[in-house]
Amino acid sequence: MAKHLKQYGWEYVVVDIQWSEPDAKTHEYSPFTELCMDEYSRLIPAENRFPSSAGGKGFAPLAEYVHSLGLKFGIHIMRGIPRQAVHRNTPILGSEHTAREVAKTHSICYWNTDMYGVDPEKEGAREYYDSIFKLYAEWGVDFIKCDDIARELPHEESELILLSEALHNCGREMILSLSPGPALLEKAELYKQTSNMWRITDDFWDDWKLLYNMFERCEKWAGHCGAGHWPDADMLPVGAIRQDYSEDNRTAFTYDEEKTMMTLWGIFRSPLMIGAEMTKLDEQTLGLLTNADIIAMNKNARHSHQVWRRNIDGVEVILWVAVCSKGGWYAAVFNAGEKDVDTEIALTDLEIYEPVSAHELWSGETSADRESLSVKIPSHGAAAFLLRAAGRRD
């Protein structure tokens, strides 16, 4: 990642779920399994899987190495307090109260048995959350992906607020990402006030139906992007993504579908997270992830929104537009149909009333004095443009 991707803006390396479980072998969860935990009810890395954590060092050595590469380090956590801490009634750092006293035992994750919820009304609850973020700050963590919290609202709303306050008071800047989705649109302002990004979907995988559904999700959430808070369309399942890494482990998306995904995530301004075995990325996949123009659109687009979604010659075509913070406009055209489309899109549809130069972000082709966009897009494909008023040089 440092060698091939950092220069394009990729910077966070995140250890995902079950890092405290010694016997984790696949993506399947082991019910009521034994986890590694310190004396204060806090989960710690399994030494057999993360040898550098031995001797109470936790993730600090790994974070230090990641930082030495000019990258940032993150971890996944589950909302709440470990069940085994509650069952053993272990202490909480900085409090006279114990794990059993702060637990909300009826608040559980239905797909993972590791944790109970924490009751913010109980004495010791704040000290528990303060203690885990104190530990993460000592490790040098830059990014927290907190699971089992985004779509449980409003039931767990108070726990989210408590967790967020503990993170922001820990003395180290950390990005807070909430999962899983779909997040609740009516709680958008709460997500903005407590976190930096939140999942708008359940786990996103390489299935055209899921990608097609994302257009509707992005349309609804587009108005909530910006200034440190981002609706998250989830990972990019590109390249080699299967757990067994066999010869047939390549994403089920076609190349055109991958371009559609990158274009939609780009103009919508979703956080970009790679969901792939990076040591097995081929040149085509690297090309998707290192397209500087697409990444610039993700960074510089403002006021992104869907313009229209209509049938053109029997093909569903979707048009998005955004203002470019560096000058000009971005336009993205998507073919959601089952056959190729060849059409002209008037600039007036984008409320642009002067000729422009049009730079297509995937092909790199530029044409001047355009009063419309000529697009020829294959099924499930996309085109993206940076439009500048005629005569502009910047």
Second form
There are 4 protein chains.
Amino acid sequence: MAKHLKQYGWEYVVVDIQWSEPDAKTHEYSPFTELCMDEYSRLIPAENRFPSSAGGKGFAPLAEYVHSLGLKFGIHIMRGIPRQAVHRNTPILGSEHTAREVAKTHSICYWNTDMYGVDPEKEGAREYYDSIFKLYAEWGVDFIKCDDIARELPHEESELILLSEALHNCGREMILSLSPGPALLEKAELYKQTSNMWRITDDFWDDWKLLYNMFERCEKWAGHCGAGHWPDADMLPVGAIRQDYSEDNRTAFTYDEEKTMMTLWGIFRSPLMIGAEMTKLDEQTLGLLTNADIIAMNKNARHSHQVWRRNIDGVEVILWVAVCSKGGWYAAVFNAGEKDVDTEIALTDLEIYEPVSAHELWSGETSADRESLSVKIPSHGAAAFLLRAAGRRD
Amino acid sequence: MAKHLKQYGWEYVVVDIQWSEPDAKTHEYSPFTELCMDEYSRLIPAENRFPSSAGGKGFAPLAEYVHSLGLKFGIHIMRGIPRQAVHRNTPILGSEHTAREVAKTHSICYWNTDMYGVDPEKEGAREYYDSIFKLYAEWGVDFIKCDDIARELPHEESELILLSEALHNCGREMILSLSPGPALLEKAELYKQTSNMWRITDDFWDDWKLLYNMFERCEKWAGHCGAGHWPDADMLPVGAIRQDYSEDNRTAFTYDEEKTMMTLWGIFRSPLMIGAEMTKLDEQTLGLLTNADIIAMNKNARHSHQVWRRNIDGVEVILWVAVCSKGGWYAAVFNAGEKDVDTEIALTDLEIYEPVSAHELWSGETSADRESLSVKIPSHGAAAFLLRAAGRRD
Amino acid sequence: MAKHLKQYGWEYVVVDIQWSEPDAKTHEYSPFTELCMDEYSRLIPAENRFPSSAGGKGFAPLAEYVHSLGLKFGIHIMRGIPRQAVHRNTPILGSEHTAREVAKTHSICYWNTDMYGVDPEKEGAREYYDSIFKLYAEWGVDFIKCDDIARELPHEESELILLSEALHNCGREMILSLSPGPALLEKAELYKQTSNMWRITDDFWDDWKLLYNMFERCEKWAGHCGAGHWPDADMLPVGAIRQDYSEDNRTAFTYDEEKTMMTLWGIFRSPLMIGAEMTKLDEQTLGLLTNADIIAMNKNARHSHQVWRRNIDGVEVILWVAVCSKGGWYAAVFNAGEKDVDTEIALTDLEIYEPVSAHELWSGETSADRESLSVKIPSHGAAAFLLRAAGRRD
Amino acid sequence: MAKHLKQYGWEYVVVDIQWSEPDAKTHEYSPFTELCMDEYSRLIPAENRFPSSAGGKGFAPLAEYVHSLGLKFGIHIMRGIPRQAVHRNTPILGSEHTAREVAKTHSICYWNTDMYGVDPEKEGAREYYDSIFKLYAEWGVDFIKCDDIARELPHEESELILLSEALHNCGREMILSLSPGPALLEKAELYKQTSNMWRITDDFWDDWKLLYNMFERCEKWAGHCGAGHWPDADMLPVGAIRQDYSEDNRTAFTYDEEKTMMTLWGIFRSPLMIGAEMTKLDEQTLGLLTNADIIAMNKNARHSHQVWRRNIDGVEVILWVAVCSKGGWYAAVFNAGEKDVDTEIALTDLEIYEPVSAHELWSGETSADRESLSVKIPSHGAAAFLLRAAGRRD
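Given the form predicted on its own, corresponding form predicted together with another copy of the chain:
Whole complex next, starting from this chain.
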């Protein structure tokens, strides 16, 4: 990560779910499993799996190491308080109230049995959330992926607000990311005010149907990107990863589909998270992740939105546009159909009424004085352009 | 009970919820409270509250005493297995599997935190249910009120079937009653096949709105009464009981409303359960519960159904009919309006095309050779008639 | 009809839709077609198709002839006023207002273009409905099948009430039948108060799926039969009739399905209407329609309702019961499954706790001293029993 | 119009509904009224109301006059074919089929009785639509406001497509505007492909609730503006117009509300249509309509979208942004609350990370080197800014 990716802007390393479970073995959850916990009802890393945490040091040594590489460190958490703390009725730091007293009686996660929700109405609730973020701050955490919360609105809205306040008052700046999606569009302002990013989809995997579906999600969330808040299209399942855990542990996406994904995430400005076995990145995958033009688009695009979605010669073609903050525009063209397409897209569709130079971000080719975009895109593929007014020099 | 009520047919004495909770004090549940449990994950009576259960005898001594009075004994249970058993991972009698292994991960009761649902797909699930009914059979239980199940269909349908099978295989005959309602009309056949009675309403209390609402519930369930299976309109909150627990602990129902309730439960053939402080039954209340004619109607009515529901002189009047298995018909007339009504109801509305004698069950008055029913009923009151063909002598 | 059926209770002959359309040729409607109309916006029979109506006599001669045979005469009408009257702005008898003024602007039938609805709020509306029923009374009509109304509630509720009042004030007693279904269960009381019968289904044809579906409709409407008001399961498509108008114009029902239909209509007490080419009734069909026991059940059943609907040996079996007003009970057993069934049904399911004699209405066989019903029914077939207490002599 | 408004870009004069009705008197429709029609089932202007149309000249003289003023001419039409043509069965130009044959049987407008829909499946349907647009082209019409269509999707989708094709093949370029709203967001691509503008709201009037509601409509349609297709927020009810037709025929909007409306329509890029008595434009109203900066924003804004909607000191504040095609950005701030607001909005919220000059479009004031926008806005008022990078000279 530090050696190959940091220079392109990749920055955060995040420990995902179940780091406090000593017996975790597969991607499946163990119902009602025992978790490692401190005396204040706070989950801590399982020593057998994170030996550096021994002696009550938690993730501090790991965070320190990550920081030493010039990177940032994040962890996954579940909304709530451990059920085992509730049933054992353990204390809460800084409060006379106990785990049993702050648990919200019928608030559980439906896919994981670790936690009960915390009831913000109860005394001790705020102290519990203060206590966990204080601990994470001590460890040196930079990024919190909070799970079982983004799509739990409006039911768990007050718990989200309490949690967000506790995080922002903990004394260390941390990015707050909310999972899982789909987030609720009608709660967009709340996500913006409480967090930095929120998942707009359930877990995203290497499956064309999910990728196809993402166009609609991105279209409707496009107006809510920017200025520190980001609808999140989820990780990029590239390279050595596969949802079905088959022996050939290689993404089921074709290279064209991977380019479509990078292009859409790029112009939509989704946070970019690598979901891959990092030690097995092949050349092609590394190439995808280190296309500097695509990463620049992700950074410099402004006011992105879908322009149209049309049937051209029996193929569903999707056009996106964005303004480039460095001058000019980005345009992305997607072939969502089952055969190749070869067409011409008028610049007037983008409301550009002057000739442009067009730099295609995947091929690297540039053509001058264009009044339309010639696109020849294979099925499930994409093209991305940086357009500049022809007369312009900057 | 034995002294004053048994002779009228009242038969079952049932211990209601939280008998295994030592700290139970009020009608409110204590979240995540500690329960008394045997070594096989089975709840047992709290000794401090049921001293006769000391020494592992459970409810056997109490059941024996109730039987000695010529009555039958019932208990309340919650669907599922204690959460404390799951988190402690205690054994199941007759199985190598444990509480943790049979719990259904996201099946909880939303108003009480004692239990997790049991997943019938899991090995050990059947043994758990077998083990509890075996215990209840040993105690001498005659009636099981199973809670958190009737309205949990279709989600918990397979758990209901498993539980019902275990009960019917336990070696002792027990009535199975399902709570809470409202039960689902489209599952009527399933209730009939698994149980003896099922609640068609959420908890019923001393409130006219709830009573008024019961007419519609009874109308739609009327076709499903009889032959050992009974839609259940819930307890009769009469005498010394009051939902608001105010100091004057006397039902908020007026006497007319109480008669309406007894008449509706009677002709609809709801199971009759007294919800009252039994040691404080006043004369009037005792009179309601020992009206032999009303109790006979509850027993002998057949094919009961609503006839019509009509506005008469600005008053909503409701007419029910049933065939009497001893000959003749029952008719009940309800004044659901806010003022008194004085009207004549033609026997042809009941499809009776001959003169009858009409015996009114509350006043005890009989009038001969009627071709219509003269009813004069106060607001919220009722009249009930046993009609017999005038010429008939039997 | 008079010769072969009248003696069994068949009574009404009804002229169906489009009798005022001179050009009617097939079962399909001609959009915006010209209709025969008198000077007061009232439709009259097309002379070319009903020559006896010549000279302004309307249906009077035909009604007179039908009456002379000892039968009764009915006609079909559509809710509303002819669109051609509205666009020509013709007068209304007894009013200074015109057709244009009483039409309800956006109330049309969605499957026929003849009429606009009449707006009860408008002056002249009552006079229009009075004028048509006055005309039908003059003709000697006994039965009105009013179309485009039964399932148009609640929108056209006030028009139904106006129309019903006009009919009941017209000076001649007429049966009012409302079409098409499905009628709305929550409006049951309104149907009862305004009409004599109302369709509980869309048009019923010779198709097992429709017949199968009728069990559920009958179950839910069962409590609303009797005392002059009848949920109507629609015509009996038997003998020479076929929905697909194929050359072999013979019902697609098997004989077993026909018996199922007659048995269900019989015990449910649906009005019985023959939907067949009357001049081509074969022996078998005539036998169906003249089974005196089935017709007696239709007349004498009381308090009919479904008892259960169960899977027996992989076959869906349905049990109905009714009290017989002459003594005893009716029971009907249906095989709704795809293979034959051979089973025993305990009388206790019918809440009969004494031995009975059982007379089967299709085979005519009687067996004595039964404590259960032995039924052996082919797929889609039915059995019907009249049960009498064994010891009884009456 | 030509004298005072043309110079600011106001261009089209449109004759609204019921121009073919001789008896039209008020804003209410006369059900089933007689309309002026030519021999080919085509509506023509009522001569008594448009004398220049005498002698079969239709709107040609009026169009010619409007053109002579350097303006463009539009008319309102209803989807479909006149009901009177259908009931009289009149011919269609260029077809052997008749009005009766092309009418769609149950397609009517629910608020106006003039027309039946045309069924694109029927022969003669295309010829009918060709014939009316041919007529309008002959008259010299530049703009068609087609009513009873925009919100009638998906039912009338094929009629919309047929109508659009006929218009685009008529030989004269005409703008196609679809009414009434609310249009369906999921049909956005279809509106774009068939028309130039479509109403996103039911009729808009001088009522704050409607204006308040428009923010949400504009937010969700923002991505679909531009390149010749425009979501339409409806007319501007300013000056001498009032929905309640009270004597004081002056808009119920306050001046602040009018500025809010002009600002929102401006940055959202809604088509601007004046809904006012044109002969009675007072100074203030004229000022609103001739604010050249606002009109320039309506023309030059690109990629407009809402940024946030937030509670600031108890006041709901709404922020919009757009890119200016001439350089810089537009920002609009709205006070949707019930009291005044005085706040500072950071440019980073607009993703502007450099100082700007800010020109406020209503006051005309410019302030230099801003890193935030100071806004002091009365209840229901607005501010609009043209922002330019401080260092920039262009």
